[in-house]
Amino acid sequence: MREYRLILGDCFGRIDELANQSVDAVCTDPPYGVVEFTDGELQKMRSGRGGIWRLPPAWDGCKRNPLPRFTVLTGEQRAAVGEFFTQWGKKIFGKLKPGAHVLLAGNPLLQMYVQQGMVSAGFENRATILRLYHGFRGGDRPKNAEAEFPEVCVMPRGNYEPWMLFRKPLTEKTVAQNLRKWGTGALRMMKDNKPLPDVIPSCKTPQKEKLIAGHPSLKPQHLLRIFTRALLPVGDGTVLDPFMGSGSTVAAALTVGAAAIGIEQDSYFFKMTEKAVPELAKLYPHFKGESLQCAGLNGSAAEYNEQLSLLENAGSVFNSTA
């Protein structure tokens, strides 16, 4: 296992401790700089009452994790998202090697603000990768008028999560020259020389991972191992997660052979991470993120394989009509 470093504190302050041009990639699920991970909102979430966190009921015998309700944000708070990512992007810009990629988990309601902020900070907007999975966002009926409008929902039920990909501009004339000098500027191919797709079927986070790291926004190792591996085109480097949460990205990076740095400001989550990182990294020792297949990784393999089959069939239709 490669070396990793866990840092307790606000990333805006602790990032300054990193050496300039020392980070090869960033992969993170940010809090959007608004309100959901402030101390007050976290206390409400943990108590199960009030605040921005929606507490879904049990479903299929399982109690669901809380989800932030971004629809309740004010116009001023939405505008603050773009400003946050402009400032945050400028903060990390100098720590990244030229050509380094930044991959951010997003939300369809806030995606445009994040992209505007990152471009304003000097990054190139490269792509959006869609994580397909059966989510529980959206699909809600009009509040307090469900019986009056029985065939109405306020928003579509979410079945994807956008991950926004950015790149720090190259310093060399070509990608090849940048790869030779910095080891960055491109993405690593998957198994059998297949490019990383921009649509990835994904299971919900397995229960075995939730038992190790009980973070409300825990992402599955299957997805994060694909991402961290792809972000290191020459197969080596350091991955930074400035909003570490449970440490799942750090664990994934270690599994694919990278070094990793994680920063987390919440002391409760940080203590969880210290124990969770090595335990998450031990899971699925034969899966290194080189393919989309996740058979055997968790109890939702049938659901995943069904989504993968649908995606492959859709791809064949697109190719035949192009």
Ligand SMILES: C[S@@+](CC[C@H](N)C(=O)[O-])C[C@H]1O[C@@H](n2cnc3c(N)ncnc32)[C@H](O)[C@@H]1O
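Small disclaimer: the values here were computed from a predicted structure and weren't measured. Positions refer to the first chain, counted from 1. In this text, rigid core is short for the largest set of C-alphas that superpose within 1.5 Å between two forms. What changes on going to the form predicted together with the ligand:
For Leu211, a C-alpha deviation below 2 angstroms is recorded between these two forms after rigid-core alignment. Once the cores line up, the CA of Asn144 ends up 2 angstroms or more apart between these two forms.
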Second form
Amino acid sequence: MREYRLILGDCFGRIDELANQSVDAVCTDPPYGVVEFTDGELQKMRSGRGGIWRLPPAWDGCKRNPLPRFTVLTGEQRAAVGEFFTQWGKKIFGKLKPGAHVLLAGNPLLQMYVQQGMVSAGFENRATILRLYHGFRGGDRPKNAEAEFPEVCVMPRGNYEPWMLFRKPLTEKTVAQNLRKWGTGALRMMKDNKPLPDVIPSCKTPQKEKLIAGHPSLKPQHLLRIFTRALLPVGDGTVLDPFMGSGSTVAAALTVGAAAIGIEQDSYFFKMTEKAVPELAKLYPHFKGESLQCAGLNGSAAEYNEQLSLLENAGSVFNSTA
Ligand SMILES: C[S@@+](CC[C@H](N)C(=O)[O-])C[C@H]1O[C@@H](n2cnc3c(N)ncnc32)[C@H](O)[C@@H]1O
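After the form predicted on its own, can we look at the form predicted together with the ligand?
The next block holds the full complex; its first chain is the one shown before.
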């Protein structure tokens, strides 16, 4: 396993410690609105009392994990998302090698502000990769008027999560020259010379991963291994996750042979990473993100097929809670 470094602190300050032009790629799941991961809101979430984190109803006898409620952001807070990414983008810019990619998890409602912010910081907007999975977003009925408007839903039923891809401009004349000098500027192909697709069938984060790393926004190893592998075109380099949560990206990067750096400001989550990173990295030893098949995750395609059938039936499944 390659070397990795876990840093406790605010990434806006701690990023300064990294050497200039030393990072090959960033893959991260940022805190949108910068509201839900403040100390006060996290305390409310942990005590189960109020706050921006809601506890949705029970589902199949299990209490669901709290979900952040992006729709409560005001117009001012939405504009602040753009400004946040301009400042953050400027902060990481100098630490990245020319041609390095940055991949950011997003939300359809806030995606445009993030892209504006990152472009203002100097990045090229390259693509959006859709992670297909059956979540709980959208499809809501008009509150207290379900009977009056029986054929109405307020928002489309959400079945994807956008991951926004950016690139620091090349310094060399061609991609080939940039690859030779810096090892960056392009994406690594998947198995059988297939380019990384911009739609990836995914699954909810498996229970066995949640038992290792109990972060409310834990992302699946399947997806993160595909991403961290693709972000390193010559198969080597350092991946940075400045909002690492419980360390899922760091673990994924290690399994695809990369070095990794993770920064997390919350000490409760940070403690989790120290144990979670090696344990997550040990899972699915044969899956290194080179194909889309989830089968490598658990030795069976059952979970993957279940997710696909949920997606196919998604139109008929919705909640009526908002
Ligand atoms: C959406 S979560 C990431 C979860 C991660 N994807 C996982 O699988 O565990 C964002 C994380 O960023 C952390 N965070 C928020 N602001 C930060 C900052 N300025 N510096 C470092 N970490 C920060 C939060 O505490 C939270 O754990």
